[in-house]
Amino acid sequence: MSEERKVKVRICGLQKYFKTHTVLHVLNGINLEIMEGEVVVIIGPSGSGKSTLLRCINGLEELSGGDIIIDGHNISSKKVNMNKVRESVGMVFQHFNLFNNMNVLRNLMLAPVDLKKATKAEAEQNAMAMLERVGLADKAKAMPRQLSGGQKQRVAIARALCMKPDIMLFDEPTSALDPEMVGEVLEVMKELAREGMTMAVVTHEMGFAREVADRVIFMDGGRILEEGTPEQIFGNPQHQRTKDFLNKVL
């Protein structure tokens, strides 16, 4: 019997709605736990609330109701230091979000130096180690415009790793890439998973979900309709909506 794993993220009754001329309910009572070292892959149709869920975990969206507790810190509490919590949660976006006016190395060094987590010398040493890890040490002095999409996304992953996060969130990290560049980014993510990084990944890459996920979550209409191992979800889905979705994408 393996020792009990720690809960890294606990989500209880999460609600998110946007008030325009009507109320748009994007997340409707999400309950989810992510364990230490677990890879949770979130799938579902566009508009099902997957990206909003990640943005809520990272504090980029204000919660409309419910709680998110990260390593014991309830981020819905007014007392919590969100910047401190966010330091332990790395986020990789669909569109890289690199600073185009800085070379790759400076992109990686910026946050650790600004937040006084490292001296310039330490930040540079760590940045080079992270570039090495994603196979891009030779691009340290390159500007983002000189990189391919796949290289930019690997730099974005390296940049998130420079903050030494406990949890990595990936929001459709390959959907803006040309098909031949998808593999190089997924390879870096697989390596992180093998090293035991806690990860929540929103993706349309079903092969990745099958191969790497400990658990697959299927969302639709702002709710979790089904969750299970990749074998359960892909091999024997229970919910009709899951079956319909998988029939279209597999």
Given for the second form:
Amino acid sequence: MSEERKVKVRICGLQKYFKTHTVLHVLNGINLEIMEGEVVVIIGPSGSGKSTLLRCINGLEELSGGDIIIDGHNISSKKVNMNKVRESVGMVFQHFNLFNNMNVLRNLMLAPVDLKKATKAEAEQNAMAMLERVGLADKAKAMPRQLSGGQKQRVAIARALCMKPDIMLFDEPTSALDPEMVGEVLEVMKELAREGMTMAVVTHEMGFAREVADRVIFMDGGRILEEGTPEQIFGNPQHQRTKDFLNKVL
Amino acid sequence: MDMILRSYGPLLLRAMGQTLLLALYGLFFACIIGLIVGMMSVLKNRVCRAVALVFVNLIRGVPMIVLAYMIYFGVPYLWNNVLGRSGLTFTALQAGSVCLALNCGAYMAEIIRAGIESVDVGQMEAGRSLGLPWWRTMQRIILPQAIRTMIPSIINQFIITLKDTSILSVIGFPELVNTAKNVVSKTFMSFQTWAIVGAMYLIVILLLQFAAKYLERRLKQ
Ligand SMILES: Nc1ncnc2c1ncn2[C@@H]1O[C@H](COP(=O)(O)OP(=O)(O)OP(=O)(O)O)[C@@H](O)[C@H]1O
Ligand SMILES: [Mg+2]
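Same protein, different form: I have the form predicted alone, so give me the form predicted in complex with its partner chain.
Shown next: the complete complex, the earlier chain at its head.
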């Protein structure tokens, strides 16, 4: 890529400990930049800290050290309103986390209306447009429990999009799905990537990574061990750990 | 039986009214205490959680009869005789309501805490990830789901509290048990009197349960 692109997320020396009865060092000096419109896929063994990294970017976890700068706002600074930051960073979870007490449409409208991003009418119009986009306009009045896993996840994506975020984080969005539903969710994500959304995706779907990722990051033991284009990582991994991991999942 | 109903029926009914009044005051403030303390126990802030924990365990660890004596006799004594201020007295209704509110409030706090904790943490995270503040997510998403699991326990606690009003006969509040004691001492017909009183409690509690079932069904839809 020749043209200068804006850095959307800059992570510098990120440290994260969990203090329970012991101290768990989960992220150990993560440095990462995500450019505007870039799709970064994060892979790595279980427990390597992938989810924790995404949760830190979204402020769901407090940082133990280092900085995360999103669109020029340092989220570890006390002055930054974390809620404002979250409005522009969408997150999609492994277990969908749709609001169980409201129907699909109200799931989508809640945050935009509550945060005065839109009037009710605008929010509804926008929500219907988003549902159309993920192919679920006919499910607007359904309750979450009436949807299949794939449908739930597509609703969850639509819900995040209703806040018009400029970054989307996905934490294993297809891991809890039956195999035949994985495709429909990945399709929505690919479409999003094509439209130029900045995305960070934790996934075990290597096919998706190959096809969509601009960059693949391999994490192990709380560090970024290796990063590169999908061709580099899948075709010519440098570290033995990366090779071992890829052998297991491919 | 007939004679008691005829001569003392209205008196006992009025006493039941007093019982219900006391229970109503107690439950009203118990709900407020329970909500505040219950919310405190799920906050991130350690001080809030500690205060809630101490309150709940303190109240649960002391028999209500002791609490009643403490509030009705102990507190005014401390104020007037030990601290040398003057003029503090409680009516039995005031002391009784406070006593019920504290006692029931502690249990309600536990019910509310457990109800909130029964909701998947993912619900809060989803709310927060959209930019909704903690309290807003609590109001719009967590509490509406928690309330469904809490309803049966809350009704149960209401019933226990209604029956606990009888303990407050010890501070002389003219509720049902206290009044019945007087009837027995005048008529000596203890079996008949207590049978009537028992039936009165039973009827009220059954009505309450029917109302609760109806409410539960309505909320399920
Ligand atoms: N809230 C928490 N408290 C304590 N330890 C935690 C917490 N969250 C995560 N951990 C620990 O941190 C480590 C990294 O967890 P994380 O969920 O980030 O891994 P992951 O790479 O996403 O793994 P997976 O592929 O299984 O999802 C794990 O050892 C996990 O047990
Ligand atoms: Mg994970």
